[in-house]
Partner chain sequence: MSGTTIQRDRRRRQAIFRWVVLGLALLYFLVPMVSLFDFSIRFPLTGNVDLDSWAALFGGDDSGRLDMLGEGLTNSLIMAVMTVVISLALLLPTMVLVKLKSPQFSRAVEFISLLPLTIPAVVLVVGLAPIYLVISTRILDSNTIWLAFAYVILVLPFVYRSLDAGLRAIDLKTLTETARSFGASWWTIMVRVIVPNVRTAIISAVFISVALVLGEFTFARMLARTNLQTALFQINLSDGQIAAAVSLIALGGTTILLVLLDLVVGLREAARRRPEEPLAAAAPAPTPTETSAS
Amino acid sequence: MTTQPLTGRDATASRPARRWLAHAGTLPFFAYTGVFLILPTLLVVVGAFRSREGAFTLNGLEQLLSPRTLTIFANSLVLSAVTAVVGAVLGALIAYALATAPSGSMGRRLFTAFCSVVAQFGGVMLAFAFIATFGINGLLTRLLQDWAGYTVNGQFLSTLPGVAVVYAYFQIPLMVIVFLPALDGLRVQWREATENLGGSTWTYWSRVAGPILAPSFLGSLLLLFANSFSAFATAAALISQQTLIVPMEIESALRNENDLGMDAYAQALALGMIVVVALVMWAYAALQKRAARWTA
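Just the chain, alone, in the form predicted alone, possible?
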């Protein structure tokens, strides 16, 4: 028995069904995005202009624009920018060293796996590791004091520079992981062509490899910035008596028992973070789209 193709009215009627089936696989993704991304964002936007009683208020926005809050935002931006730049530069150098090794070598595979693990090592565990090593009674602190007579500032980890040092611990390996594929995308033929045309090593990096890697490098830099800007647990474990960055200020506002009207302020802080991260990730997506032509 042969199956006759659909013609006329039957074919026209089956098109919407086929179109619906073709997009049915995206429904779980959109459902997940709506519940865990879009809905919380909408709740934050509404909550920033709503009091605990449900009335419209600008109190949260006014506190967001206060000098103290702007200083906290500046601290977060500076901390994120510094750790992103340090992580991007050092991570790119390590990634280049890995890229020069054979792709299947044991050393490269082990170091890449190590970076993958360390890049996810954060929060209270990372803070405890640094406190146990460099804190007031840390192992290295005691050894330096007993053997070399050098006294380490035990309060260093509770300052913004100390937090930046701790953040660099996971920023550098994260840069290695995200930037290594871009370096692997460089073709040996491009360097050979540059040399055959009389170009030097500087010519190759400034006019060939540099422009090709620039979008990937800048995109990775933005990713590190967003990663540091949104980090909370590590800084909260290191700094217990101050609120130096925005995530800690949000926690302080939510747990404030003296002023019950701080809910709108906490939501306004979260809205400010969403705006900053959204701008960063938009720029990151644009750079990755431009870099995709060289990594395909």
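Show the form predicted together with its partner chain, please, the one above being the form predicted alone.
Coming up is the bare chain, nothing alongside it.
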């Protein structure tokens, strides 16, 4: 096996035994992901239609379509849409400001590093930070009270708008890190060419950079949507008494597994999330394909 140099597929095909040996080398990967990724996913999909005794049931789906659950899904969708749009617009603005800075500068490195930490690492800790800011004893709560005489509602962070404010804090940085590469791809020559042909800044943005960036921008927007739709840690650390969004409802459904009336409910909720995220990611993939035209 060691003396024969590797050649094309013809040579390997002539030795089926060795080819099978090579294929077998990929087995650990498929076995592992089979147990910890594919199997759980199937358990969710199948479980949504199975009663405790293993019989087919639409009980879970019925509960999924109940007015209470639909309200929770609506909350999640609105929260995700609003924070995705706010995050995408503000994040793109910041990303553009960063893109005009020299790429090796320390300030830019520090800024992007902080952005990726906040966007991907923080969950629970960001919730603490906002409780320290807007909570009853928060810094801004006290400053607003002392300086402006404005009293922040003590329950603000447990409401949908309050959660949205905290979500924006990780959505904006996420936009910065996913959109920055697209902005870095803009060539100075395109702008110069526009100027040489007599185009204004407005012409450049509306006729050149805008159309080029549009697919990346929309793609990032969808990524942000999926990100906040899936987020659980922040909301869990902010709110303890009530169920506001789908992941929290999944948590309580999982805890109430013993409740006979809740058969297949957690799985049905999870299935509902899969459907939403799958649609979003499908649109994202389609947009990525379009955006890829300009990266070559």
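C-alpha atoms forming the largest set that superposes within 1.5 Å between two forms make up the rigid core. Residue numbers count along the first chain shown, from 1. Bear in mind that the values here come from a model prediction, so they are computed numbers and not experimental data.
Relative to the superposed core, Gly123 shifts its CA atom by 2 Å or more between the two forms.
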